[in-house]
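The chain below stands alone, shown as structure tokens; this is the form predicted on its own.
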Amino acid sequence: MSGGAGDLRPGTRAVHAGLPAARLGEPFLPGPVLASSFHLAGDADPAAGYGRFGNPTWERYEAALGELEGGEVVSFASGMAAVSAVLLALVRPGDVLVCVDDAYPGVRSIAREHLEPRGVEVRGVPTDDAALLAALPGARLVWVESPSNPELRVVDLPALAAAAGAAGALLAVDGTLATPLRQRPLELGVALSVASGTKALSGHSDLLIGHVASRDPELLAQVRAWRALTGGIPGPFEAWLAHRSLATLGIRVERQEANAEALAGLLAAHPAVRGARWPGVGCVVAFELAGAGPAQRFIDACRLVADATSFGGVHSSAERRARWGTDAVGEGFVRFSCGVEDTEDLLADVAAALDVIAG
């Protein structure tokens, strides 16, 4: 990529982000390096010998990360993969992690059922910066999502960033849902940010990847080791096709905005529809129907979007989220993942199907 990437817009630097030099007859992005072991002559040197250790391929992805992120980035198999070795790597019996209330299921299964057990001080609070601030005092580890996933919640990131270092604590933000296109924590003084690659980053519902960036070194040195141990590694074809994905996030994540807006105007007009909610970034949508069955119609009704659990790729998907009773939420809660669509089709779809449980 030629010249700084600080000159570049956030969609630019995704389209050239971590390609190599241009080489006469060489492909812009090479292809995956599919190896479990390399030729390893002389001393030992396991990054350089070993799949395990090391790949040029999820390296490359690692460095077009980082190049979004700000920070050096270590990329995982999966987004819990990547919040496993952050919760497990760095916080010890006798710690006090800080997690909201509001967390991903997983993270907060390893919080309660793993980490506490083992002597971990747990404090559950509200996605909330006075709550937040609140629990500071002695915690190692504060875990937030910022926008929240499902109920779009934000917080004060650099206000509690510069909070938690002021108390010693680590602060851990998963932003899934904004992408590093949109919000940049290590910027707002955050030390570790996460997200799953699954989603929006790669954006086309077809692998799983997650990473971790801070420009911390020692806390990056754990968590890569933490990889190396446990072996959660991200394949080279997935890390290949995520890299691939990247040059397309800019135009995918304005798209998926451009809809988002649209369809929280138009379900904020509903009468059958309570509590529409869009924090402005990202391709989520929340909203209430009357309940269980209302909202389980309504996505029947749908014809553009799918019954899916995930979000943020380029086919809208819908869920009525109480179905698995993870998130306090009512059983009419409906998050929506807007895709990539015509806005005019995407509305009148949904305007549809809202009239069928309206009728």
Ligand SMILES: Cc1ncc(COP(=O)(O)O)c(C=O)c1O
Given for the second form:
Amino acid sequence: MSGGAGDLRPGTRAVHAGLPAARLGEPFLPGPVLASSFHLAGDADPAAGYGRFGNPTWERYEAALGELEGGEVVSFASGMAAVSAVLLALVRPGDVLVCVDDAYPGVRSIAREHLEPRGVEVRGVPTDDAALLAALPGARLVWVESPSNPELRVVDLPALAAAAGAAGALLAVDGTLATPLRQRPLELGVALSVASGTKALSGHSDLLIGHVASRDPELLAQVRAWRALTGGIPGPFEAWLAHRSLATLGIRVERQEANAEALAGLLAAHPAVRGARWPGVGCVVAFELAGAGPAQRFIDACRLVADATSFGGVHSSAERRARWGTDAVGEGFVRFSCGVEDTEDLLADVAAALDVIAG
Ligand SMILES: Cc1ncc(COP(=O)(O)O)c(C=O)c1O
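Return the structure block for the form predicted together with the named molecule; the form predicted on its own was the one displayed.
Whole complex next, starting from this chain.
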């Protein structure tokens, strides 16, 4: 392939990202390197030599994601391993952490159960531009999720990034829902783009992986050193599967978004449904039914929709989010993740399930 990656659309970039130059008889994407130890030649090599320090399969995956994110990437065993690397390696006792109240529950737990007791001031704020701007003075790190989930709020990232920079704070954005196909936080001035690749990025509900992207080599060095020390490394097989899955990211997201838009339209027009929303990117649609019973009966009545947590997979799934007790949502709140089924089939299935609860 010739020409810079910059002249290509994101879906095309995802097909080719991180692949080695064509060589006669070689595969497009070389297989996973399964190794804990590598041959060394006399001197120590802190970047290689041992499977916790480096692995060619992750490095290829990181190069691929770096092309999509527009920065350098450090990959992790899961989204939470990536989150904790940022929060625990970059926030010190005496620092102020601003964290949105509807961040992924694990993020809030790290802040409250591990940072606060170590002398970090944690400021919880709603996912709201004015509230975030007001919380900036004195902050070391600002953590937002945009679009947030499960409530699907969005933040003006360029404005917040500029204000955070002026206040001397680092802005970290969890962009799991949008994926770098739809949102590249680093291009918007954000210091750290963090995501769970367990969701739409890998998209098949068959692995956990995560990453941190940045354009700041010093921040990345701290995050990478944290990974090598604590061992939150991705398995080579998972990294390889995630890399393989990037090739279909564009078509998966296109279909998921087409399904999400159509589903949001159907739900908005249905008398049993309140508050149907889709933020315009990603696979998740949120809505409310009249309590826990109707919401669970709806999910159970769908034939094509798995009762499952998480989102972003090729198979549609839904859950009554209040069952976990971790989010400020009503008992009838449903988080619906659109898969890649044919739109007509998915809509017919949902419409029939809504008839069941109405009848
Ligand atoms: C927005 C968001 N960030 C982070 C995570 C954590 O990712 P993982 O489950 O891969 O550790 C999740 C998981 O659900 C998530 O939804």
